[in-house]
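Form predicted alone, single chain, as structure tokens, below.
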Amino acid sequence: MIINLIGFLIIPLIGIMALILNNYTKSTSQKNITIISMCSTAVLFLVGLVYGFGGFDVSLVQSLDFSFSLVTNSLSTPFILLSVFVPLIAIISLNREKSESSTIFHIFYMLAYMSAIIVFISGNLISLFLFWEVTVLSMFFIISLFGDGANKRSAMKFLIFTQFGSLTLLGAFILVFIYTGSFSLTTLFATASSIPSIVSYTIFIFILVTALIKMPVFPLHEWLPDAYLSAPMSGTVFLSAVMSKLGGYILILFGLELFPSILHRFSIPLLILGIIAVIYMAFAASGQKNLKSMLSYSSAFYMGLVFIGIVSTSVSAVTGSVILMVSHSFIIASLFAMSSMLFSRIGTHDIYKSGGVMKRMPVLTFFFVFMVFATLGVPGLSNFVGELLIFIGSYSVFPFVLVSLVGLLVATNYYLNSVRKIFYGTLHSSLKKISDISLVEIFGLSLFSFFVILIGLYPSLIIGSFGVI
């Protein structure tokens, strides 16, 4: 029983139609429909892992070689895993969001969810670009319609930056078609050597700019602080845990696998950029008083480590980057979810106004400390293997990358400092009546923790799926 990949499009579309119909019938909550649809997609993925996935291909415009093609390549499975499960667990955990009763919110969330999955399994450049755009536009509307604070300005900045990245991606795909006569990924990899050198460099630069914006990596990260802070928490989770991985996926698939010699020539300046980005983001995170802001910069810090692993072109480091991307998705989503749980009870994200919370919220404290240990690379948890492979692999080629360890030391300081300020010390008098997290929230955080432990103990589940080592 082979699972056809078209199911990853059909099931979310059915969920979106159910949301629209439910808007008139009011028979159940919008959140329940979203969760049922996402759970069905997750079951489809798990069955596919056991029995295998079957491709799907329909030619739409033969003269342009435009087809709707879905395939799993050697890289896609880990990214399907994170894009299927992280948004699902997040929507279960975040049960106190204002937007959870809005049909429009859930439609856009489902569109973003579906489109991100399709990007990872698209076998045609046009369909990849179209669903890439749907993901971007869905998140724009989520930020602008349901965000907090200066959400309109933040949404526009997000749209301008990401649309520029979309234009460079489209430019790369158009050049590919001009010189290969096809938008098919299979044809592209078979004929890439026929592309003239100057055009190959241009395509690579376009792809690199797209990846730098989407991951995001300094200095093209300017959209990140406002967008992450203004978005509703489920939107922030999606931005940090799923959308940023689109950039890493594109950089590996097109930058590394398509033009490895070009990437190797640019390795040293790109590694220097990655080191600067890592150190800058670590210090930026350490200077934040707002927990959500700190986690936002910290998310970019870890994507900087991923960038270092990819551009080093070391097989071990690239493997570590993929593991770290999957691991980071579950960890940062969990930390953002706990930030939301804290905010819903104490009314602030200010780290300095929530001391002594452990006395009233021991269960949340346990999960938060656990995830801090995981993100700092404690052996046996998911980040450890990814970070280790990145540093071992990149050091074997370019020893100077160890300078980026400064960023890890700073990250250790600001994470442990945030734990001390939020959970320990004297309990503020205004917080004496707050309650610990609910059973539903415990269930969601337990699911996040399960994946963190599973990946930490059995990283071969990810390494084996794309066969780099």
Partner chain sequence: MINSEYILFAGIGLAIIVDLLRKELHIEKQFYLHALTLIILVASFLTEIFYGNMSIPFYSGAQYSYFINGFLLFLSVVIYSFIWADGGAEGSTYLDILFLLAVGGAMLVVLSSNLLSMAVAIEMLSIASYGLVYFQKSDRHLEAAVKYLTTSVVSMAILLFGISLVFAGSGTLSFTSLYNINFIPFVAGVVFVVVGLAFKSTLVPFHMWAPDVYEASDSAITAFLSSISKTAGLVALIRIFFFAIPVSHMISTLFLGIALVTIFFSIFLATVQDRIKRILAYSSISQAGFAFIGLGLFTANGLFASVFYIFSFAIADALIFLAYRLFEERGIIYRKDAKKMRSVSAIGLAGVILGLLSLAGFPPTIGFFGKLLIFESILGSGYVYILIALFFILLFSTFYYFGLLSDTGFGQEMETRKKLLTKSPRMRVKEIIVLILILSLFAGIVFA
The other form holds:
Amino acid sequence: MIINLIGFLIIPLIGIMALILNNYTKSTSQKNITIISMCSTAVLFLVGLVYGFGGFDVSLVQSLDFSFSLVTNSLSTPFILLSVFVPLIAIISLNREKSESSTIFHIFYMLAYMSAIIVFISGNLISLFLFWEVTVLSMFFIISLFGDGANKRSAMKFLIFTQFGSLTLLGAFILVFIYTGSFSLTTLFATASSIPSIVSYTIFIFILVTALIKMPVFPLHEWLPDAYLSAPMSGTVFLSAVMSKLGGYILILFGLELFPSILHRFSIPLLILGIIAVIYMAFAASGQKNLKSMLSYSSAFYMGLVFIGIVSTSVSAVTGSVILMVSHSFIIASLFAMSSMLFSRIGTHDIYKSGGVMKRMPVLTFFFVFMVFATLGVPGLSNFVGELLIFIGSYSVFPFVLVSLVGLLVATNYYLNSVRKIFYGTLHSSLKKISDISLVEIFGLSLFSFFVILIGLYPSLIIGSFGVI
Amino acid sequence: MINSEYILFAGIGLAIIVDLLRKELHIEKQFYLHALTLIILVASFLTEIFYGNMSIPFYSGAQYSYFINGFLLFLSVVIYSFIWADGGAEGSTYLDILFLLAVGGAMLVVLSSNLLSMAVAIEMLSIASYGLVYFQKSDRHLEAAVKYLTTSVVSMAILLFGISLVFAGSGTLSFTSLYNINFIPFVAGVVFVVVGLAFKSTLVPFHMWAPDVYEASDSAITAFLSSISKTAGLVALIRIFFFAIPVSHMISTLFLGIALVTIFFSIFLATVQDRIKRILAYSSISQAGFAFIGLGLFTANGLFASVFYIFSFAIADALIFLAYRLFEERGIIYRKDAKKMRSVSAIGLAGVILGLLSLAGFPPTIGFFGKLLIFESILGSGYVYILIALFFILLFSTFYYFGLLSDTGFGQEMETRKKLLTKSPRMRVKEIIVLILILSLFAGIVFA
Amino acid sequence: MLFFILLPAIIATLLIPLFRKEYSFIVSITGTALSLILSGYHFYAGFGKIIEQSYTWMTVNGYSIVLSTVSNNLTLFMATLVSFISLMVLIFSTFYMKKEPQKRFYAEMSFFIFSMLGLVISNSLLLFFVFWEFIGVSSYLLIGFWYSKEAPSAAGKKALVITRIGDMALLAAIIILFTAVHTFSLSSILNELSVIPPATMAIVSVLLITAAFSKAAQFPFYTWLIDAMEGPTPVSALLHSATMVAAGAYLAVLVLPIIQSAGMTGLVTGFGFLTSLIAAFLALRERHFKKILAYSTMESLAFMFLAIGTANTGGAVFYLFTHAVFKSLLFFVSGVLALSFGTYDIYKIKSRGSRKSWVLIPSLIGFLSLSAIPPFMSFFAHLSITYGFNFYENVGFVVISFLTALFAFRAFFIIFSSNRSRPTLKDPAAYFPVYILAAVSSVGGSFLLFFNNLLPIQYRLDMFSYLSLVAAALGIYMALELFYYKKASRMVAKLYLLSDRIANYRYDNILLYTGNSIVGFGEVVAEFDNVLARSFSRLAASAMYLSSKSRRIQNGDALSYIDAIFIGMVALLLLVVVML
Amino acid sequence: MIPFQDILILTSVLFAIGVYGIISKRNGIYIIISIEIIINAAVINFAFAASFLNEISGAVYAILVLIMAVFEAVVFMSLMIELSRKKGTVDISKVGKFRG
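The structure above corresponds to the form predicted alone; please provide the structure of the form predicted in complex with the partner chain.
First the chain shown before, then all remaining chains and molecules of the complex.
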């Protein structure tokens, strides 16, 4: 209990203050401040992991039961893990971004970072929603101010979609409040059964829409290709690695912990939806010619698997989903980071316009192939555990989920194809002068790989860290 | 019995006398007049806090009057000090009196307990605001005044005719004894009254004057119109329909319909505007729709939500129009100019951004809590479909709120600080006022 | 601890990057040699015993997910065989890969050896799958070793994609089995087969057969194997002898009871025959030495599946062993020839003069072994695989024996019928493994006796065995006539034409079309998604258009605003009246 | 005694006349006159209702309304003077720079 959860709010806020001050004093680069405050947060997390976290509760508005309360629930730890480490490692390894020298960018990045963590530990629905919205807003600005291409339009599209999701989330929260008289999660867990069934269906559908948009899963994923493509790479990393997990988190929290019976009833249709989504995303990804959009679709593909795991309501599958979310977070972040490193050197995301890069960049190639295998679910690496548990769990609910293995097959094809087109083959004549990645980048990628291997070999670390639902 | 209204009216009298005797007393400098007005407002505000409102026949408040009059006075202090700091008032002699009268009118509307006394208060507010709109005698203000006045007198006539029908129907105008819903002239009268008040509250289709007038007026006056004046209209509607006239399900449906149409229409039109102020004007109109939803539900929750929502959007509206005033004088009119805003005033930009966020309902601004309460009261009454419809409409609003936000491009490098314009002391004062409003945008949450 | 067998190989993989390039092979060879010693020791010490060891990986939902290894005669024998062949291959690599970047090669090789060793000792199907995937990954890396050329990287990708079909099938099968019996342990699963409903059993067997076939390059998955010849020759030798393709057969051996109880053995046999016929005919037309060997690998694997299909696991394993030996021998020979003459094309090797090469005798031994001529040990293996055959299978096998001998000696005679002679490269690292393997092939028949202690092996020496022998001799004779003396009889020419026709029909085109259509479908979906995404934008745009049109309502005329007020008023009045 | 309905009809007709006047005319003076007609209708309503219902307050209201009408007329006329001085017209449709 040595670490109070409020530290997750305070340290990043201090970082933001330091960024603002630094803008006037110019004593160090913005990135250093960001990294230092994120590192402190990470240390805080690690210490807290060992010694336990203390809750925090301040009531702000009595009539609305709005209190700023931070508690760890049975789910939080894996999610804090990913949201603490992934953005940190991403910002360490991405050091050729054009947004790098902008204070505003770092402020928004810190804001998004902080609020994503707070969402996972919020004990009050309003503060959850508050920080949920802050992540959306920060990402909107990161895309719209620092993105490239049709960034303004993509940002708007992203905002429109996620905002709809946020509104349905808010609707669900309000319904919960009306029927339980409280926004507090703990009260909610105790009184969820008192909500009339028709209302809980409505709440569930609202939450489902939110999760579908946020994760995103097939019919509501339309913002994804644009937003992921236009965002600056660190933004894309954050979107895919952290933001999409918010959807999974909320779906588990509400769908499974609060209204398991409803989810159970909808399980089969949702599983069918999930299977369609997975197959669709796999094929959509295989048709991409741009590395970044391929990775985006592939990210959506894995979130589809996560969705399957969650809606199957089987304990092992949900466990698998959590593990897959954590692992996918690290893997996709590193893949995006590597595509950025590649882009900064060869100047194109087009898979078919480069080739033979391995000759000049063996280290990057090593990491890329490693992460491709990790994402394809090679055992010993983290994705495998998640996929395995998801399939084991959901198979007993609905045998046809195994159809989504076809998606993995297609994924194998397009991932290897991109590896082959980019890294193998004869070196493109224009690429004779490129150099391999720097030590810092290697360090970042090694950290990613470390987590991927760690979770892959000892999944019990994650499984043990959250209670059986 | 000391109370804020007495202070205010005594102050108005004092101001009139001082104004009249200016020549004789050799008070040449405007400074003293403005200071006097501000002192009157502040004194009235403080009295309001400590002693409350007056309670006499025809003018005795409802449970929320204390709160509403409090924030009306607060806003008027802020707006007036802004006008003063802005220096726009220097050409006008009677601005102080007009402003005090308008504020007094608005407060009386909130307090009135009789239809006709309410009409008189509205008249007082209206006539003073005509003057306010035209207090700088330029062409655009003339246009604003003409439009406002022409449409307003028509609505006033309708309101008065409606009141007369109500009287004819029920034989009384006191809110405590209005009934007799089945008498056709009475019902028609109520409809006319609604029309008259909806005009003030800028509900569709009686809103059409608002974008033009809001845009053409001085921004500080727009801030007044869109916050204080509109509050008065909405509160009048609340007073009538919550405390006087027995309502039925039908009226509720009608009102919700009006509210949805208002929100939709204004948001729909706001999306394609290319002038910043017009966007703000339309968004201000849409806020009235939201507040009207809480009213249209006719539940205790709805009332509370509505009052709080009025408070929240009044503050946000005042904030954005005042903050926009800082940019308007530098010629930032169109959306495409918005990226210059950063170089004019950072605080002003923050004001516009936070105000927009509040209007868009982003947490943790006060606007979010307003919307939260509105949504809650909607769901509490079981109108899930209305909520879903609102979600879609709100998506539309994201277009212009966030389009404008990203147009401001405030992230475009703080490093351009060198190019920042030098700021006059006047600008500093105005920025401080904006800052106060920004703070209240967050501090207001405590009233939720 | 059985697990120790794996350690040297994986440690070697991890250590290689730390060493200098020139020493990487030492690390790798040391590791593999240690593995060989350890597995040999285990084999010796644990002979006849069955020891299972397990380790709980994680516990989910009350179920423990257990990784377990088993040491019994089969696994230990396989481990010894794998490490032996691997050692030979590594030694040969020091000859073959002298000029290539070495670190990566030896690291990948060691990893491959590690995976294969892990595969053979695993008892838990999950652990089996883990190493199965590792094999896929490392084969991908090894086949595509020469990344800067187009063909090897394509071949590596193809290998992984196609074998991953099997991987997914295996994963599905494992999941289904786990759901049925709640354990991954193969021995427990085999004990509880009666619990599983027949329909599930059928599905599981089909999946398992798919998995085995895709790894073992059986019809219709065989194309990756042929393309994989783009990889370095030591890699081909390793992949084709005791390891990767053998993993498929090994899986089939392990899960044979499941396939049997589902009654799917016919499927295995049928596809085995089909594959062997296709392979033999295709090999007849091939000019590329390594591809001929690849076809023969296909065929040999098909033989193993024939044995498995007749529930003759002993025969299958014995043939696996003999095949591993002579096939790696032949690959070494091809590697030596290719390095010496710079080509794998048998006609070009011939024209560049291979008459008096030192590999003549070893390759003769290899080819004779391939054709199952006594006393070479493949002959005995043939005796044992045919044990369970019925009449038709026997007849088919005779035909295949003929074809095998024909294509084998076609290659042999073409290569060594050169009238010129040029020195072939000589290196201890080349002829040490070649001679050892040749020796094993020659005298390996005696292993049959030993094998009887190891695994129950039956063999049969009857009319059909003699017939096969005669057919093989006929094949050799025919090859001699055709390709050495170059006088074709009409019948032979016709047969050859037939094979030509069969070979011309590209089976792998089917796969190619399937692959292309999948990719094409992906493009269609991507385009659809694009349209979907754009349609949202278009929706927004049309709303914008509407809204810009409706701006005209606000025409700036105060009087029309008043009109609007009246209209609204009248509308309200009407509404109220109607609603009252 | 005139029936109350008749009075209501009368005032409604007056109201309609006023509305017609506002709609049909562009001239500010006409408009304020029409508005006065409407307000006068209201005054008549008040007065008759007062006598009909024996509510003396109605008479007071009527007078108050009259006073308000005067105020409005005064403000309106003064603005029209300002308008005609600046634009040379009292046609309200002529001011329409801000629109959209």
